[in-house]
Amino acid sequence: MNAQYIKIKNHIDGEWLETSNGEYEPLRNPSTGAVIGEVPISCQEISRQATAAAAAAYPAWSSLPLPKRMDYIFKIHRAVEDNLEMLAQAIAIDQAKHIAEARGEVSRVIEILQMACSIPALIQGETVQGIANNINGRLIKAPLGVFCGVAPFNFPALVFGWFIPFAIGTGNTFVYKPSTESPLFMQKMMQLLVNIGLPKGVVNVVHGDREVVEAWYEDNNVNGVCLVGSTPTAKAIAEGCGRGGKKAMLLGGAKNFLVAMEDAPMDLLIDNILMSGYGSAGQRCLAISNIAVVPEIYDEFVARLLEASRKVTLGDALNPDIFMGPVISSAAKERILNYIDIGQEEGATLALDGRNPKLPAENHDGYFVAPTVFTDVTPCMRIAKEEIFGPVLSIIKVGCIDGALRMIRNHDMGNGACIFTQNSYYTEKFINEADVGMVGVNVGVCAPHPYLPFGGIKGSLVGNNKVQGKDAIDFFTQSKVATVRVVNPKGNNAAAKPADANVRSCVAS
């Protein structure tokens, strides 16, 4: 697989496209820096072109029988199911995620497609009687037509099951633009939706830069817009999205804060911390970057972690035996490192450097930063306050549990925050005070189950609606109520009063 060169292609109204406007990005594998395919970046025309494909598709697939469209739903979970290995793959070689994580980014999908099909019990809505003389009242969660989403380089399975199974399960059509970085799960996903039959323009792919999500806003056959990305882009999206009157789901940057009590379960702190500070190599919006640790155990903490992150191993994404994988691409890498010089700059002491690493011949040109700790860092500083997306942990000093939630409060950012200890009181005010959207007690990951929704808030979230869960039904559908007056066929509606005052304040605007 990983030999052959890879062509990505737009999908667009049942079809595979080469077309674009002419130009092409190399697609290259992280672990060795070797370009193995191409992706295009389309333009403007092409962008309308597929989010018209989606409007025509749209009044049939919404008019569709809901059974008929969750038999679509449980066919994309099988097939998900059935192709695990190869959709893994396929993350392991342009996004460098090692091949576990890969697994469990494509199981973690199952799960939400499991969620996903529960759509009609989600749906349902509600019937006020007798509000006046003969009337009723109802709401229905309507579908309102054509959506488009933008997926990060990082979760490229995560973010397709967040959006298309809840958009189109809900009577919706879709665009997605998955990241020109790793463009290749959608390749083979969008090939799947072909194969279980999905019907034409349900579903388009269009590869690009911004180019291709700024034809969206001014579009009439565009309803909402929802991404998963970097808070500067969350905004600019949500001030287009507002000049076109879109709605707009939009999951920003983070900066993640880990809180390590007195009495905190060492062996699994240390565990949680290698998971959750460099898995995906720190790519992850919930990734573990500021550590606060209390005067009790900071000295033995400090030496566990050191002595545990040098024991990580770096390598080729694809292998099983190494630990940590590649960043994403050689600006990544050097932004990482610029940051790395950043906090020596601040006066940050660089406990363990993670640049130049030790690795295998066949990796030497891939994009390699080892696991980086720096102590003795202040919340003031930019590597405590800026997000590095990559494997460097920033450790802080705290007096108590409130020094911990200030800091955490005082942050622009607000995605997620874990406490490690095993203290009811601690654990509940902190559940309470954390001044984020998602909180874990002695876990690394703070990621909820899909039955639930995932998103933080202040600048790690513009808007309202978060993915998953309830929040995800309520961003891809319309209340819509209808004001109903049952009249006697017979003619004979003696009940029906047009002097009633509740009549009349029923039908008044």
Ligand code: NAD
Given for the second form:
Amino acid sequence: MNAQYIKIKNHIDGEWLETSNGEYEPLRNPSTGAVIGEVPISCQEISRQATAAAAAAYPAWSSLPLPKRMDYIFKIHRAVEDNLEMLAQAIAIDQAKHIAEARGEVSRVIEILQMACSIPALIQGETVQGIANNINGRLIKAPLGVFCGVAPFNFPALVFGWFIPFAIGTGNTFVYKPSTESPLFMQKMMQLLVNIGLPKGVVNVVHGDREVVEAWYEDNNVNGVCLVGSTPTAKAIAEGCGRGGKKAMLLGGAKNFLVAMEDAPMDLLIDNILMSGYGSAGQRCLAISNIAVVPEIYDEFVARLLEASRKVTLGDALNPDIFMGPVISSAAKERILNYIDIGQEEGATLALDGRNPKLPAENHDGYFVAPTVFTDVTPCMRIAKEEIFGPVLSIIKVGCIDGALRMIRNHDMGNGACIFTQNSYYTEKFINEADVGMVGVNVGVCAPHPYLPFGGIKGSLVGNNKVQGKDAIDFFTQSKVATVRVVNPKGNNAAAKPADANVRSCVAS
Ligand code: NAD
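Right, the form predicted alone is done; let's see the coordinates for the form predicted together with nicotinamide-adenine-dinucleotide.
Full complex below, order starting with the chain above.
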């Protein structure tokens, strides 16, 4: 698969499109910098063609009996399970996520699909009997029409799982725009959807940049847009959706804290920081970035972290024996190196410099940054405030748990935060007071299980809708309430007496 030239294609109304509008961007392997294929940069006309196809597919798809629609979700689940390795390889090739982590990402999608299989239970409505004589109230959860989704580069499979099974399982149709930096997963996934016989137009894929998305705001075929991406992108889409009157689910960027208390289990703490801070080369929305450490363990902690960080091996993402792959692009590498300069200018101590890593010869042109650790960081430095999205850790000395909680509260972002401690007072206080959407206790990546919602607060979530769990059902459905008078065809159905206040309020209003 690695040696083949990869031609990414749009998929609209059941067809792979051989051309877009003629413009293509090179697709690169971040482990080597080599061009491995091309991605269409589609124009707005193609974007609208896709939403028209989704709108045309909607009436038949939404009126399909629920068990038949669920049959497709079960088949998608089986297809992902049967093709786990092929899908993981796709992620490791263009996103250069370490192959073990890519397998983990696809495994998580399988769990999400299991959750989506419970849509028939979660989509059930409510009935209130007897709100007046012979009158009942009923709430149903109905699909809306066409949803469109926009993915970030760093979780091509996970974000497919967060959006598509829930959107189509609840009866909507979908247009998906993957990131131009990691489109290969969705190319493979779309082929699997074709193979299981998903009706044409139910899922469409359009590749390209912001233009594809901007076409949706004023498009009458579109009912809602969802994004996982950076906060500026989430805000731009919120504005467009607000103007166009579209529903929106917008997960934004992050800057996550880890708090290490004096009783932190040290081996577990260091192992988790390696995974959380350097896994996916620090390009995770739940990656640890700021580490707040109390004075009692500060020196030992710094020494242990530096020793472990120096041992991190770098190389090709498809090599299972290395620990960490590259970052996504040369631009991302430049941005991270720039933050390392900023940290030094701000007066932090560069305790471990990852700017010139030792690499295998074939990876010399890849986009690598090795583990980098700053000490003597203060919360007001830019390296502590802004999302670096690379393997750079900032260590901040903090007097006690209240100081750590204050830093978390004062930060603009609120995706995740975790604490390492054996003390139940610290644990409960942290769960209650850490001002973030996802909390971890003695776990470095506090990603909730698919049965529970995933999402941050403050700058990490624009609006109020999170992915996964019951929240996904709420987003992809609308509540409709019916007021039903049961009429007896043979009986006396005289109008309600004016004295019956309940009847007056519910029938006359
Ligand atoms: P990005 O915001 O640059 O791009 C995300 C997607 O939005 C891409 O498909 C891109 O083409 C599109 N896009 C970019 N600008 C746009 C605009 N103005 N209008 C419409 N669409 C636009 O993000 P990225 O670099 O691909 O991914 C990394 C970011 O995503 C980080 O900030 C990370 O924290 C965040 N992220 C968040 C979560 C979460 O759960 N909150 C999960 C994964 C990634």
